[in-house]
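The chain below stands alone and is given as structure tokens, in the form predicted on its own.
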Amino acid sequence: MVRLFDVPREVAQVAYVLEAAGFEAFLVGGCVRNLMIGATPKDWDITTDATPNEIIALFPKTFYENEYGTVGVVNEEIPVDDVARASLRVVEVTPFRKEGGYSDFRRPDKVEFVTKLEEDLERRDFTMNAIAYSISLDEIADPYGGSEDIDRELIRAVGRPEERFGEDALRVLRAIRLSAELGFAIEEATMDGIRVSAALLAHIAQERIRDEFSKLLLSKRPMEGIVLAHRLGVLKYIVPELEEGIGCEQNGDHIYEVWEHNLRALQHAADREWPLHVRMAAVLHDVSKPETRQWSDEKNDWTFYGHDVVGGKRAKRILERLRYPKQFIEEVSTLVRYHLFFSDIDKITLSAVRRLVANVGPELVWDLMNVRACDRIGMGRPKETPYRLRKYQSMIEEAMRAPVSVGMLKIDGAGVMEVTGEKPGPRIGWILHALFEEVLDVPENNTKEFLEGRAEELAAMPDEDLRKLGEAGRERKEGEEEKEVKAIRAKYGVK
């Protein structure tokens, strides 16, 4: 018998113990609607006309920290590593229930469980999400008509738009989140309602926003949906300050104005699966540039001096106000910040490079390359690689790559005088040179006790004797430098 869906073991026995004992059990929501589009649910939630001590009841190991009648009940025969079936190990049981009264614009006044399952859906925000699957009799339960708005891409709210966003006003930015995830159109009448209804994301918690702006910008297709949130007039209360690159047109440059450009720098993000912090960047990185632009005379064309570091500053301001965790906010700022990097390849030293990697760190370097790729393609440039680009990323992999120097080995200038008695002077630095081809050759011997030994026997050996073998060492470390150097810039096809 082919079924309709393909839910997992751990998931439908919680099902069939909830319907041996007598009550009705339907997976709903998110997980009914990937499974209809061939997608993965990301988590599973089941309804039923249990309360919750009864739902408590049934399982071994469960957990009840809400006011809405939802049990997380919990398979122990999951690890809490597993990351692979991580989904699985919590399945959200909740009470078919009724809600009354959203003063908040947020939470019910108050709840109700009932013994439908058509009252449940009633509730719920859009037809795509109030579709309800019984696993033991592979029957859907779609009063609302969603498995047809599914065919047909759409959301749809449930009933009344305005009703639905007035009891919790977080919808409109879902709405639009979820064209970005899902590449749905939003319903007309739907659409009026988010209009009408944006105003009330004012009274929705800055974290909650925050949750969903992110879910946004980690879709697939974050540049229409935050066009989309701006024709909706919902921007505005995520991040005006994008609405301000607008009509500002830039100099000669770039095709694109600054909102736009911006757009086209998040997507290229996007299309290239890079994660959450580099898409923030790419979409902030030129934040400040509204405010520092200035017509210049003199260049006949618009100047924005020090919109990089103002923009870091901006960047952390708008990212402090949506509560992100402390280091997402510094990371940001600081791709920001620092996005503006080099101009001239052929003026480029080794030592600049190094300062920009202690100013960015070596952990976000190359999430700076990343940034500057996207600030390129926001600029309407090719997509290929361009040879300044491959040349900073090639001078990047040379600043920090491991110096090959005596300073690698297990034993330094101090401790060679120790063991072998010898004073200050050129033939310490002889004997380090002549060790350190030594360990070229058997990294192995690249111990404390051998060099150590190793050393005394050089330390016998006469001036000149000692000094071939040091020179041939130091000449040693200078191919081997110079070798890495060209495996890199091979690496990078540059000069």
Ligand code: ATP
Second form
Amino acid sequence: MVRLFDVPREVAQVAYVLEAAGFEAFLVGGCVRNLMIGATPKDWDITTDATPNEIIALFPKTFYENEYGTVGVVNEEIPVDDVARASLRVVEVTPFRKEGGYSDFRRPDKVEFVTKLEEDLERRDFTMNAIAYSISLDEIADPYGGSEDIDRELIRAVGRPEERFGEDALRVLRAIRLSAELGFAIEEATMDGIRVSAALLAHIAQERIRDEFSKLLLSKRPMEGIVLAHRLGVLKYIVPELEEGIGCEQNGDHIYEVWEHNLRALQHAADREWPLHVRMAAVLHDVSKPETRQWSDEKNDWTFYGHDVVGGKRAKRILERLRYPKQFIEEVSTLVRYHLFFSDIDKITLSAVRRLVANVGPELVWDLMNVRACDRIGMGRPKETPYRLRKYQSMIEEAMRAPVSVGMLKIDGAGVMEVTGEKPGPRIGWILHALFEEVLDVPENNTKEFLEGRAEELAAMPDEDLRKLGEAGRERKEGEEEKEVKAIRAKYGVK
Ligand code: ATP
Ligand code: MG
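Since we've got the form predicted on its own here, give me the form predicted in complex with the ligand too.
Below: every chain and molecule of the assembly, starting with the one above.
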């Protein structure tokens, strides 16, 4: 039999258990939407006429999730660290419910469990999210024409848009985020509803706004999403600071105003599938350009002195307001603060690069290079990494490279003296360098046992022979270092 959708066995099993106990069970929401589109569902939601206690009684391991009666059904056969099947480990089962009275524009005053699927679908936000699928019957319930809207690639509110956005203003942002994720347009009346209701976002908790904003940045089309949020009057309730860049003309090399430049930088990070903190830094990197802009008669152009330092602090305040975690804020504001690290090619010294690595930290330095690439592409440049940037990357790798030295040996001077009974003096250095030479040839010999044994043999040699061996080791070390640096430079195609 050809089935409508392939549902993983682990998920179907949860529905079958509910049905065997006499309840109804349907897949619903984002997973059904994604199955219809042909995208991979992020999580699996089941809706049922069983109550939370009835659900809990049917499964060996569950946890009670939220005030809406959602029960997480845990599949313990899937190990916690099984990343590939992570979305199958917990299937969320929520009782049919309807909501009533939204006096604060964000939360229902009361949640009521109901017995009919239709009543549950009615409270959902968009038609494409209000489709239920019975796995056992292989049948769809779609009272609001969600599948047609999916075919037309349209996001349409269930019921009267204004009313639905008035119940929970977060839906305004969900519409824009889903549009950026799926590449769907927003239907006309729904769009009007968003325009009228945008101001209600002021009542929504920053944490909920944050989560949608992160999903928007992580979508395939964050630039389109932010432009749409601006046009619909929504962006000013998320990051109004970005709108200061509109009409803010830049200097010499820039063909785009600050607004478009920031968005293009962000879009490049998304095209490269870089992580959230890089995307956030890309969109915020020039957030303080408008406030630091000054005309210079001398240069006959605009200047933006200090926009990196001011911008780093401003990024921090923006992200604190949105309640991002501390470490995330630290990373993004550091990337914004140091995004101007560049200097002329002849001024890039190893010590300057070391200072940069010390300032941003070795964990972030490659992300900083990527923010820089976003900055360039955001300026309309055709290439991410011109010679100058590649030179910089090469120098970073040189600066961070563990030095080739006797320090890598699994024995040190004190160890040599202990096993050989030698007194402090040049012979210790010769022995270490001779050992070093042997380990370069046969890296497996770098063990405490082997080196202690060899040290004893070497200690039996007269001064002159030992000195020769030691000096050969020292020369070899310099040669090895040179080879490594050459290899790094070749990798980046720089001299
Ligand atoms: P994602 O792919 O990001 O998981 P989703 O649509 O599944 O998208 P969820 O937050 O997992 O989003 O919500 C699951 C379902 O619950 C939605 O598809 C929708 O039917 C309903 N829903 C979620 N949030 C709201 C809301 N604020 N108002 C009305 N219905 C909502
Ligand atoms: Mg979901």
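These numbers were taken from a predicted model, which means no experiment stands behind them. Definition used throughout: the rigid core is the maximal C-alpha set that superposes within 1.5 Å between two forms. Numbering follows the first chain given and starts at 1.
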Open item on the list: Superposing on the rigid core, I want to see if residue 191 changes position between these two forms - specifically a Cα shift of 2 Å or more.
Closed with: no
Task: Flag for residue 417, CA shift 2 Å or larger between these two forms after aligning core - done: yes
